Amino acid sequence: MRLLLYTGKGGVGKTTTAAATAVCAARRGLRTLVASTDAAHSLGDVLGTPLGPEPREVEPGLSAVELDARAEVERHWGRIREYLVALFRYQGIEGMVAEELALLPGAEEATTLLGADAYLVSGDWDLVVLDCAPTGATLRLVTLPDVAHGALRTLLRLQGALATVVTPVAREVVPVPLPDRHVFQDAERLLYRRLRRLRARLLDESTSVRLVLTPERMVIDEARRAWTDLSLFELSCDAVVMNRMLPDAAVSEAFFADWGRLQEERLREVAEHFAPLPVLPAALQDDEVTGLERLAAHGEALFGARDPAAVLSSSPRISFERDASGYVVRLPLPHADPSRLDVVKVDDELVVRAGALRRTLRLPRRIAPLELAGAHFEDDALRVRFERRD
């Protein structure tokens, strides 16, 4: 089973891409579901269709689904949620703002990304194709799991370890609402199985996302950022499609020539810069590519010979050296800012933060008990050494 999440700033053609790329896999012979994770969903309009919260086939090989936030919030926070509301109602909160207020920040994100997971369990596609919101909210949506996984972890400790003792006292004497066994098997089911799961395939190596970019400057730095923060949490990337390329015939115009001039520069600055990720360049249509056979049509000028479901290149992923002294963490952070990265050991884990993002690692048992030595920023990769105590 294959996950491919395109991304992108806003307007690039990230739907357009996305939905390309699953109809060329499905008419190539793999059973595909483009799905859309932007609340602001544009997918049906791209494919002529309308489309909702469950999948439709819109050819055969073919399905397509608009994930519903609210629906997927219902189906896997549950009894959390009814907590949550029954416990602003009590504070005097009513109606619909005790409903928004037990939305969890992040709930909605983590909870799309749950559905799209269910797809891939179920094994009816061999591939899921997933159209996701702007640039920023992508980032959100797939560190979620992480941040969530260890923030979950440690509020079932503490309340799992009160609630045997506390609560059935306190029910007595307090009118106040008190999460009962149920809440916390709904919590651990989130975290133990569902969460868990879903790290394990954001990590795992049939997963890849792909920047969508244009040739304009904004756009291309935003890219280069959110490289950066996806290898952080060791979301692989395996190419970046530059969309709205100057056709040649449109070049050879006196008017174009100076753009096409430019966007040729700005082409030959991705390959480099996003190297060894392969461009894919997109020429600008003369028109929307909406429907089926436009959608395939470019489909195939994107991606020619190769397989729009292939893994197009690898990503270095986290590794352990070991030396006399001791060993060493390598995190490859492409183009990272060494000014913005801080690190710190807290017990067996190691947390990163690069900005406004932080990545918790669990250490190898080896490793766990080492002292944090040093750390620098050396050929696009944070390296941070270990060594015993004296």
Ligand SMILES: Nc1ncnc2c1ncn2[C@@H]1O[C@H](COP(=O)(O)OP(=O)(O)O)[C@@H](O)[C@H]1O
Second form
Amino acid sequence: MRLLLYTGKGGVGKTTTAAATAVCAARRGLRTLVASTDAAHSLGDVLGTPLGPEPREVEPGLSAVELDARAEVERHWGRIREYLVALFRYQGIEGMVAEELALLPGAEEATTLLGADAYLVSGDWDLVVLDCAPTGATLRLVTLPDVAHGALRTLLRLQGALATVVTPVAREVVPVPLPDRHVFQDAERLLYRRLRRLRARLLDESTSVRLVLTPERMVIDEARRAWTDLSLFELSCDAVVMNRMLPDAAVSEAFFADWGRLQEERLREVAEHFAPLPVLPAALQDDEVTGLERLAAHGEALFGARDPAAVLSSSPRISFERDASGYVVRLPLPHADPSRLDVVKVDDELVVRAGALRRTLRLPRRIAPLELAGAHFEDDALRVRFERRD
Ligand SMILES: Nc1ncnc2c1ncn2[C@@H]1O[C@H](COP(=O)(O)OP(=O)(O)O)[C@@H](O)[C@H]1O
Ligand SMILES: [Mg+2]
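Next, give the form predicted in complex with this ligand, keeping in mind that what was shown is the form predicted alone.
What follows is the whole complex; the chain from before opens it.
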């Protein structure tokens, strides 16, 4: 099963491109599901069919679903959230505020992804295309398995510290309400099964992110940052879609000539910056790209001889290299700013910080006992040295 995630700045054409990819792939014979994880759903409008939180067949071979974040939150975070609400209430934060707070930042996005996870493992689809929320939210979405992993592990450690027998007593004396065992059972289920599976799925070579851009400065800049950030979490991008390119017929007219030159320049810049990712240009259409026929034509023009579901390019992945004095962990981070990078080793984990983002990497068993001996940035990769302590 192949998983494609389309992301980019708001309004650039994520939903359109995701839907066009899905229609094109389905018509070429793949059992395809296109799912929207953006709370501001427009997938149904684009496909021209009302959609709901369960997959619905749009045409033979193609189904679509608008994942309902609220329902997913209830399903997956229900008990944990109840506990948090109780905890916030106890601290004097009442009613709605407590409920809102308990919707942990990122939880909503992550649970929509957990919702998609059920389709990923079902075996019903050859291709699942995710129409994601704008870049920032997508990043929270794909990094949450990592973040939640840490948070839930802390919860589980807390449980370890308070043996079940002690809990009723502790309830009397500890100044905060303690979660009951069901909370931990839910946490455990989330942590050990679904989040792990989801994390593995996102890092798998069958998953690719595609960045949707338009030839505009702010859009390009946001995509550049997104590429670096996604790399920190080992999500690989396999292509860039350059949407809303003025067609040749338009730029040959005097009025659009400057515009044409500018977009050519930006296209070159994007191709250079994002190399080795291929850049797929998509023309600005004379009307909105909605309905199956227009989407199919848009998809055909976008992919041409390419297979829309193929891995369109491969980028280097994290590697662990051995040399005479130890190991080097090499994490590709295209165009990262080295002055904003730092690393620290905590127990058997390597924590990499890139600006506001933090990635926790569990080290392989042969490296974990070694000492962090230094780090530097070279050839678009962070290299961290580990050596044996004498
Ligand atoms: N290549 C294109 N040509 C013409 N209109 C487009 C094109 N791509 C997107 N649009 C239109 O732009 C608007 C925003 O596109 P959409 O796919 O919803 O963006 P996003 O999902 O990134 O917010 C929609 O009205 C869509 O029909
Ligand atoms: Mg959209």
